[in-house]
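Have a look below at one chain only, the form predicted on its own, in structure tokens format.
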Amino acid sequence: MKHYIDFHEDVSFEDLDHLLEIAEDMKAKTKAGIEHHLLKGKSLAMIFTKSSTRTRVSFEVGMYQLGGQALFLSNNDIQIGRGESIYDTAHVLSGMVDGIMIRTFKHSDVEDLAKYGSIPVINGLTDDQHPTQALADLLTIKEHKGGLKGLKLAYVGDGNNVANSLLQACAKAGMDVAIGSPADYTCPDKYVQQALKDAAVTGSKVLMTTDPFEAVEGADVVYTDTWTSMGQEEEKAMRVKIFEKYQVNSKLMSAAHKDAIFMHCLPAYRGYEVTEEVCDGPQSVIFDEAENRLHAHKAILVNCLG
């Protein structure tokens, strides 16, 4: 892969099964002390215009592992904060680093980077999208169930930028989706097209419905997020009454098959979108999902600069 940027544009089905093959290998050798220097000497520039935990600690601690350097670059920090374009960012950078990992509002700035650049770029996180959290959680799925193919993911909540990317990564894996959203925050069709062009190929479902209950029917794992992502907070009394039957709760989970998995990409806000029962209770496994963030990351660093 020259750039992670969408998952279903730069990740083809061969792409992804090596992914998780590598993000496998990482983590056996983390876990192994085994060292796995695979990008000794190169160096990652991580630009920041949204606040991260995740995100930058997962690949400046896997840049580190793999024997790199990690550079955090925050708006404050660069020049792109005070007005340079995304054109003379992308040049200057790319006779400097080797590869670019962004974390941003506008989608279209990740792809102008790779555009006008001449090195490899990451999409950490958009708006529109978040890609390399969908590694993980495949990673995760696949580590708790033994598999993918034949699954059904259901996330409730608002259409955003993970439910965009699951949309993406769980049709191209041959899993089941269905998405439970109000009509008016439900994922832009857009993806529910690509999920269903790639569904017709690997043989999975996609639902799309405004029914919670019915979105999470028989699903081996129920996904959720924040109901307020940044840069929302002034809409956060209003979707809290918008969202309030999607809650995650055990009569939500109930829904699910027996041995279902909760899963949630962080940080969760107990009390709205999950209940504290659910979040912290035997079925959820995220921090394992959070853990994986890691090695998913390094299989992509290692993909995209190796």
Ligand code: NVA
The other form holds:
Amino acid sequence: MKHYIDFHEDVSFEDLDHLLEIAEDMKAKTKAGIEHHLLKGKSLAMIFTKSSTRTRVSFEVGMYQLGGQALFLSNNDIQIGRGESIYDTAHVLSGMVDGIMIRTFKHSDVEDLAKYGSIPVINGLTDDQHPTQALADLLTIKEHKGGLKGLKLAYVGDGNNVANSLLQACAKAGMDVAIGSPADYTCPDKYVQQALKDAAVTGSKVLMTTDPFEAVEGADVVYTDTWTSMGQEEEKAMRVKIFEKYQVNSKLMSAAHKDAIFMHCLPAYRGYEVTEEVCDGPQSVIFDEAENRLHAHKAILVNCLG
Ligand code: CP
Ligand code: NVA
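Let's see the other form, the form predicted together with the named molecule, since the form predicted on its own is already up.
Expanding to the full complex; the earlier chain stays at the top.
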């Protein structure tokens, strides 16, 4: 049984190549209107204790296109919201569905679901990681740049869940990765060490810096995310001040390669982490990136539930 919870732990170098191949195949089949009911008769429970547009829609539509079904279980509706344990939920769902996708706060809740249940668990975002986003991002970079190995991705802003998974994923893909964040908001050392370990195998570089211009220098991909993640709303005013210097604007983009692409997992807050000019400008691939959630997630579903 395969889980997809942590990019470093659950995706080997070979798995990554394989997942990207399946995603490309899924995308081609979808565009050509070729039926690909690889998960006929299978069900996916989708637990959400945080909001979502892309993750929910892509997993739900993805299961439908694969010939299966998805159940949207919001915190407001299922008994987890009233205190039922992860232990009991894992056992109950294991008896009825073929896999669980969960978006929630505590990363350990996702690990516990996998530990106590007997079906594959997919991490649809926790406070610590966003591994499904990272796969869609690699697919998008591959499409726009023709490959991954040897490219440089610079992530500028909050060293959050999206940054942690990108750090893991880029190192695994043999890409150079630079994180430009304020010292107190950089990625936890655990993820840096994991990335360094994989970078030593793939021959790529990892740079952690507080200088956004140093991070972006020579980058093929410039990436940012919101300064205020879900659950941090009360800190918004403080964070806007802390991250001011880390806005991705035209000046910062000009430190990257001339043909660099701009990426953002979305939702984007124009005027904060990115200017409208960059977010909606010619270098931006944000909507290709969003669409690729569908194709990448289908690859994850086929791999885990197939
Ligand atoms: N990028 C992303 O995960 O979007 P949603 O929060 O809309 O799912
Ligand atoms: N870092 C953001 C990502 C949203 C998809 C958050 O956790 O809110």
